[in-house]
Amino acid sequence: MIVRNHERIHADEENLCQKCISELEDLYSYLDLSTEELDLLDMPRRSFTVHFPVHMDSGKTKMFVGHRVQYNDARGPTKGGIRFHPELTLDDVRDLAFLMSLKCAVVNIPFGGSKGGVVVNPKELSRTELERLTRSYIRAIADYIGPSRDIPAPDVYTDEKIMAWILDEYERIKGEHVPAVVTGKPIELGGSKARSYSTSLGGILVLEEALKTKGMDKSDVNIAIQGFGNVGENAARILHERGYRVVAVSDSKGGIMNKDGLDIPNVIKHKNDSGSVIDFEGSENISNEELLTCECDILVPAALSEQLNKDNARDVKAKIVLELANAPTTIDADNVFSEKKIMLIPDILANAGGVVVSYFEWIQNLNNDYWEENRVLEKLGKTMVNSFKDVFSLCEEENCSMRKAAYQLAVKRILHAERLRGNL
Ligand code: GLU
């Protein structure tokens, strides 16, 4: 994305992502970087787009439009998800592949950072357009992708189905086996036990971890989740298990609350049964909106970006904001939390345990040699607990915002590789 390269050459665009501009810009004068090192981090190594056919049910043929951005692979190959959503632009995945590139540096694991993404709306699909759609936008982008190239794995509306399609049309197209040029595969396709709910539990331990430097205990807290999606759901799930009070959680449609704590598993049941979460007995039916500042302590934004924003920020009634989903909180809405002292946990650190059960699940395709779900969780623990050590220390040494120390951490060590490799 980001900084001046990019306010020169888009200055005239809408959709920029203001947030991570300011942040940047802020960092850099922060961290007194030289505008070698701006320059360098201010673009993306490979961005392009590609428009492909897809044969519709109603035997026309429609054309589509997808993206792929390869940010920067100093540390090593690109890393990131591909999504299907229907007001996807350019813009969104530079800035979502950017994010990802900071996201493996501040967990410290061996990737670059990417994204991509179709236009399209899912929903509006039947199965065998998927698969088409899904095959075609390989096709389209094979060249640039595999093992040591750039790996991507499920985001917004895909899942282990498509990236089982993902793997089965890459190596048609090469003619052998190839499965780590994708994660989040089904388990029987070489995915990795624990890799489907790895995103939200890794969220939880550091929510846990920050749950400690406040001395709170989970009896305290109530949660409120925003969004009930793969990620959304299984956190209400683990967090129910794990003895935490889940007061409300939302969808598309809408949210529910209770305010002695929801029955998680019974709201699973009622939306696999009914499509929504909502009209759940024994809840009240609230908003999106009223879900995002209703009376908790721990709110978890784990749909799409920019939910908190500077017209609901002041009204945010939560102590600790844990950012599941990419980029929810906008920059105004960070200088509200920063002002009211709420604790934001950053989405680079908060969500990053998708990413690390990845780079497991792709050591693994890569030795053939499968571990054992303890084995994964136990790596992903220590993964989570020292990341979240290493920011929190640094957002103490420095008395800045979490996401500030987990922007410098990251940026310091992709800065540093590209200083290794003799490209400063
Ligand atoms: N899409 C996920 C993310 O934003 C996972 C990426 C991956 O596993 O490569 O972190």
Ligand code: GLU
Second form
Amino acid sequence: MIVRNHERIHADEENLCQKCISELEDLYSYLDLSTEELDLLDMPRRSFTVHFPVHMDSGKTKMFVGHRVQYNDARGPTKGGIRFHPELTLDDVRDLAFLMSLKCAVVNIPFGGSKGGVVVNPKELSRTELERLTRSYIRAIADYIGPSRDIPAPDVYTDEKIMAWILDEYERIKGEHVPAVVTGKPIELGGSKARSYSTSLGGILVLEEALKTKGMDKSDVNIAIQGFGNVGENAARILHERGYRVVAVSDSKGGIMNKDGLDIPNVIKHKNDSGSVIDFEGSENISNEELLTCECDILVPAALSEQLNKDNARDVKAKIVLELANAPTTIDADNVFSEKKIMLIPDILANAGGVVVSYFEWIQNLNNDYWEENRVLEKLGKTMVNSFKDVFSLCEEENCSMRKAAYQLAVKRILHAERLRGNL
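Next block, the form predicted alone, ref. the form predicted in complex with this ligand:
Below you will find a single chain and nothing else.
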């Protein structure tokens, strides 16, 4: 099961990178970028590999390999997650750091993109070994990270507990309190309120702006959500609380549907009790495939990549697709949706709420001024709404897809910063 999970996570992000690169190749040609601009975008500012020892519970010492790539820092210090994964490569890290550069530029926060991690299966480590590994990795890269250089965050198989270890180790090395060195920390150590559901809420805020452009009212729309993990479950919960009608949800075991709307709080309780959403009282069991083509106005893929593809795209009945998952739509499906005039809100914008609130955490840490949840939500709302408007405006102006507009906006912002610095 662990291996399958590794493959699934790895495949999703590989698909995301491939899709991005394919889109960008067309975009670079369309924008008629110079050789200098292409070279600047194609090469990370710095990338490095470290080798470090960890004392294992057996009493032996084992060497581990870690990577970090800081792709572009023209718009600000780099920002990106740390992951622990047995198949991690420097190429993976580089591609994901580039995507983070684009995502930060799309939502117009003053960060560049980075990524890093350790080649390890954390499931094979004890808690004490995991802590020693984390601290050893940070000692190896401490000179290259910091609040004004590169700010790590949680990623695959890392969490707020590991961020707390990173914070503590970095502060021991520097001999001072530096909460802004890492985000995604426990609130008690300087983390930000609303971080746990910020990705879901950010997507919903963008969705609400999309509804306005189409003249659709929430009382008239049915919503289907594929995926009931942290992002999908929080999306369903928030939509329900805001008065939307969620008619279908699914997890890895299958889905459920009720055309009159699901009682989401009780669906969550049912899943917690039974391990799945299926067999929820008052609903009809459906497959994940059936959910994607069910009668709905808004489809929210919040699970795996490539769920919407050439085989089912023409059967999708939704008017809006909100990509909360990474790369849930293939290029073939993108083209079909363009033909059918289905608005697709791309992952690079739709699921950027997490990095936006990470930015807010960084600001709070720097100023030693911690915000109430309402202030975080207000600022998240403004950022996501403005970002949608920027992308949608360019989409209308260029008569292109929302995805292409988002990439174009990001590339232009990065290159503009490079020009201002005199690098172009």
